[in-house]
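The chain below stands alone and is given in structure tokens; this is the form predicted on its own.
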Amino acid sequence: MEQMAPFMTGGSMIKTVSVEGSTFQEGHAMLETGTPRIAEAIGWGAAVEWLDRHDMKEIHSHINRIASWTAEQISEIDGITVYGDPTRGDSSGAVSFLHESIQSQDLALLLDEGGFAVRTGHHCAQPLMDALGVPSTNRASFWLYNTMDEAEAFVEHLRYVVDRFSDK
């Protein structure tokens, strides 16, 4: 990239412009020609306006209530370990868990078949995964738009998956 020159000019790839010449951004940014990310800025503004209509403490209470209940329920499922403590006041509404005999990717696919999307992997926290002695976890995340009915359905489907596919 250091040896390349831009093949198109304009927009965000310019660093400086003068009568004597121009300089360009470094790395991939020198190839970012055209209009700046206006759509993203407008979308961000709309999101901030929408969030401003809600009480963040109420949202936090809502997601912690659902996440805490979910963590408690799934910790009672044979073979499931819940990582972290969603009942803490500074919790994020995420519930990380792993089954002892169903690999996290397989579990995520089986949950997806029931209509439930979870993240799986090391979640950009490989040192934590190493400290926990696990290669990865599954993570269900809750937010304002989630309901207790959805959490109940998630737990029910996870119970079904574990009963059907675990080694026990």
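Keep in mind the model is a prediction, meaning the values are calculated, not measured. C-alpha atoms forming the largest set that superposes within 1.5 Å between two forms make up the rigid core. Numbering follows the first chain given and starts at 1. Compared with the form predicted in complex with its partner chain:
Among T33, N146, E113, I59, only T33 lies at the hinge, the spot where C-alphas switch from fitting one rigid part better to fitting the other between these two forms. Treated as two rigid bodies, the chain between these two forms differs by a rotation of the smaller body against the larger of 66 degrees.
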The other form holds:
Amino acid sequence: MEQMAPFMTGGSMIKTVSVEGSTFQEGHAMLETGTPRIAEAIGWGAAVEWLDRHDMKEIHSHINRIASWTAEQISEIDGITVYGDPTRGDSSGAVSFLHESIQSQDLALLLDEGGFAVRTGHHCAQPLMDALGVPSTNRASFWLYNTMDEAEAFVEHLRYVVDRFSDK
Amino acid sequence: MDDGRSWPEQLDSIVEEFSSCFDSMERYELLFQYAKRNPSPLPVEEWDDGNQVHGCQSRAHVSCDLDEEGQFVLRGGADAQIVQGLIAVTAIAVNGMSPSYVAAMSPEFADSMGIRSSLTPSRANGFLNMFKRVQEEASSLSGRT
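Switch from the form predicted on its own to the form predicted in complex with its partner chain and give that structure.
Everything in the complex follows now, all chains and molecules, and the chain you saw is the first one.
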């Protein structure tokens, strides 16, 4: 770091400024130009305080319940394969799946029409996707603010999309 | 490009068909149908880096050439049905036209079909990249006629 030069100049990284030249702070401070991320730090603090009022084990159970139910429901839809096992107690709230004839980007767009945003692609995990032998998957993720009603609506819309757009 | 429209006559009924759709889902359903009716598909075996359209979220490939009569032929394919449908509609528009006509054609037909407003910005850009690629090839091929 001692050998690095500042990539940008401005407030907070300056030590002295004169007509002849300037000197800079040392270490990481030399690279942190401008107003610090004050708003972000305050927002982060508020988020942590809010989360601290919740029981994390309870949150995990809530997420796990919704993800398990969703995975079970969509695995029964013709042509859908669910990857991973969201029923495991230590799994996250992500449900990865793929339909045999509706390409993942197409499916994401059609789900979006129902108001459901899912992640699509290889999820920055190409080696895993290669090992699974699939080019991409769709991924629905749930967290503490999601409800069973929303999961039910998602499954219902997915059924509708598959019924309308799959190669039968 | 007559009668105030900027697309060839063979697209009239398709533009009408898409623009009279009730909603986006119906438009997507039509694109899925056109994907299956691609008049000049490019088989997967012929997909390579040279004919890949960059800037598409999905894999899309187009190959342009002239037939024996010197008329334009677009062959194309994509892994996503919606993109494949867009390629099919574009092929219907440009196949059989002179390359100079294709080079000067506007992608406005996609707006009139109501397609571009339905697409996500990245997909709309992907369509424009594909169309631009076709036009560049048409421009290059028009020098041969």
